[in-house]
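This document opens with one chain alone, in structure tokens, the form predicted alone.
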Amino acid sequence: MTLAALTRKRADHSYGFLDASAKRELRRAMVKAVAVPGCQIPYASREVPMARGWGTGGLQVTLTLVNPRSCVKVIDQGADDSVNAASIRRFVTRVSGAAGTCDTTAATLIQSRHRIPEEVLRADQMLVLQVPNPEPLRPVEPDMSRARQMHADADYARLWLILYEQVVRAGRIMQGAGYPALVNGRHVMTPSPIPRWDLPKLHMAEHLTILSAGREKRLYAVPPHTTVEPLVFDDIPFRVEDHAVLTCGRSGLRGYFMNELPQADGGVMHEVSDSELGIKAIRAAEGSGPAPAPTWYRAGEFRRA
């Protein structure tokens, strides 16, 4: 026996580097997600060219999504030019052929790691968002078995708990990123680490949305025209992160989701944390560009367009 005959001869990867099978079979999930709104979809989770935990099940998604046609752009935490949104974008793009774009408005295919863009995605756009923990009932029931069962019997009492329980605490609710959703009136999800101030931007939406969880090897979907309602009591409504007031220091735009940035001197810069929206406005001010598409937002405000 020789270390050759061991050993296969080099072959080029398959189109978008994962091989047929797996893009079946991811596909086959994202079908059964499709169908039940909210509900966790099993499937074996791949081996792809960066670490666990860092968008693993978003890029697989991506990679069975993408193909020459498509236009995609990568986002993280609101910004395209990150190492981790940039080395992403670049990896799609050789393996597909596809091209690649940091304008929202141009994208088909948009891979997010805990935002949702600022401006309003339209019908032939998907959104692939990166899920470290699908479960939202984990906080309350860390055997997975029993926490399965209590989704088949919409057993959700103990999240209701929690929320009460902060709200005696603290006096309102202190649910921060991924507030737990009830999509289409049955499965409550975790959607992502999105702020609250993204959680809206979900609900009877006309894209399609696809959150994927690579570590833990469960994705499951938000399809078009679907209610995304967070778990809020009659009397306590839901309230998103109060940033109506705050001001852009670069590109000036005021009402968006902000991100506070220190100062030498001690004080704090807002930056909108869409990049791209704010370079829109900036080249819209200076005449080089066009003004950025319409906003989930208006003036704090959400106001579907």
Given for the second form:
Amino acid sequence: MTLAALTRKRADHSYGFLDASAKRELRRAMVKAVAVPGCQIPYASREVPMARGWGTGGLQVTLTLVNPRSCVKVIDQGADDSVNAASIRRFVTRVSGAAGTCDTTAATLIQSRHRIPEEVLRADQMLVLQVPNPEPLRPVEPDMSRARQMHADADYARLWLILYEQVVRAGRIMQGAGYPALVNGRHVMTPSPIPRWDLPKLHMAEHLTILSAGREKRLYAVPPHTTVEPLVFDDIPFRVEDHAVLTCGRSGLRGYFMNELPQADGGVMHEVSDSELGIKAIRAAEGSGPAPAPTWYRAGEFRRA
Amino acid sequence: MAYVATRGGERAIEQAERLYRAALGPITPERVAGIRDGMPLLIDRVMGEASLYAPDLAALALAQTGGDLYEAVMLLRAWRTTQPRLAIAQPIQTGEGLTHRRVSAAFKDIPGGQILGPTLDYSHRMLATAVLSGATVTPRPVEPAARPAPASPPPLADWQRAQGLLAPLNAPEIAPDAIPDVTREPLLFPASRAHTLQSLARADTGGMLALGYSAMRGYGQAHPTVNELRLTEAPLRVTHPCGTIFSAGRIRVGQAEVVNAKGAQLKLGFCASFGWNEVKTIAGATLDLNSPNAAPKSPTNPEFFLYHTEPVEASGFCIHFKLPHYVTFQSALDNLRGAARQKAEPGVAPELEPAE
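Having seen the form predicted alone, please provide the structure of the form predicted in complex with the partner chain.
Whole complex next, starting from this chain.
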């Protein structure tokens, strides 16, 4: 046995870019987050070769979870081919040797900004959501120390109050994306700025979701089979976006979350926001690919599988 | 189809980056050396904000980013965070190190004397346009003083403490290993003093100036008087695994103390940073001075200034708004239209109908 046989050649970066101490810290934070669903766990948040606010929190979780057998999908605003998604996928596959994919059903690890895929996620898949502002209380209490105390006391009265004020002023709750939700009956979380359309997909899901905010140095989790209930009043039900009757101008899909594309003639066209679902549907119609997997919504109605 | 233009995946990204790099031209060792030697104060600023003392790497980062400070700092920080931590240096004491400049605005003369050192403070800021027509501006030689200034004058604060003007130092002795490291632990609030000073040391110079200036102009509680401003080359002492302490070289350090003379005793604010950056340390010390009992959401509240002067986080978040936001915007539009419909026909439940 020689000393050389026991050593490794020096490399500029560790496997998956992050060093072992950073990964260990993230794993511990993730275990805590799973143990206390919806509770924000602070972590150091290392600098990564991407600008803060571009998904560095999600990236650190992905880099910690990835292994050479992983199959990684990255979504930005529903699309796999938008610039930031392509850039993150390229970086993760480059430093980990994992395979990249656009197919939701093939992926084992999905990092996403602002969307949960329309196809139902399975127990063997993990979803990592990039979060810009993890603090649901930020609009009512920008002081972090006080907000933490309010979480400890489960004091969410001021959050209810802004929802009530919206109803009084606008006639309906005006919370767009990032609708506050009570996780496991204890912690209110902001589910990253996913549209309201995606929020029911987290409730009693089969898959694990980790939400991570790199700039704000906090992560939290929605474990499988955990309740996620949007904050609503008994007489004003929770409503997702009115997209149930919209039809995609490219794929013909109907009843999914859509992007609205203003047209030069003053009109409007819609395209399905989950770009891979649209591509799958087009290919299936042409007979050149499999049909999409079951989706959370069917004909615009949310149905639990 | 506005965002179709920003799609297109890997090839478009690749070409966009090439376009940027083509404008910068080749990066050569000579160019890096030129930046390092010709812009020492810029190098100091980047090293301070990146919290990595490495002039060659800082110059390389500046060359690679074409002088975009925030990009250069990000590049350097992403590199440093993966590097192993080999040792923890001994704390640098104010009264040690080779002092190049040391001034006090509180007293006309102080023990150890005022040492002006290198500064542009009293220069006439006139552009040497002749250089552009071919002339070379050669600095006039420095004439040594008849009597050399002391290399390590004592801290003014020591004299003030002896006089009872400043409260005695009651900082507990902390083992080097027990000092928290803000680059490996999250900043939590209320922040410990170690975290506050570490964060200030690597904070954004411009951001600190803006918030410090707001305090100086009257949005804080205290008028700062520069008690002592020091630019030194400080020894970097580390402990060898066999136990001996040795010097691993010198680093340029800038530090500022400002005082407020309103109460019964002087109150002191402090800031230090890698490199010689006087604006940053004076602004930082002013924030530190104003932070006790600052109003919760004011610029001199530690939570406010520490979050908002973090250069990599602030710049990154600012430029992320260039990324598409159409999903969240769509969700907001849906509410907007729903509310408008409800207003037009109050009492009627909004129908599910396609947006126009």
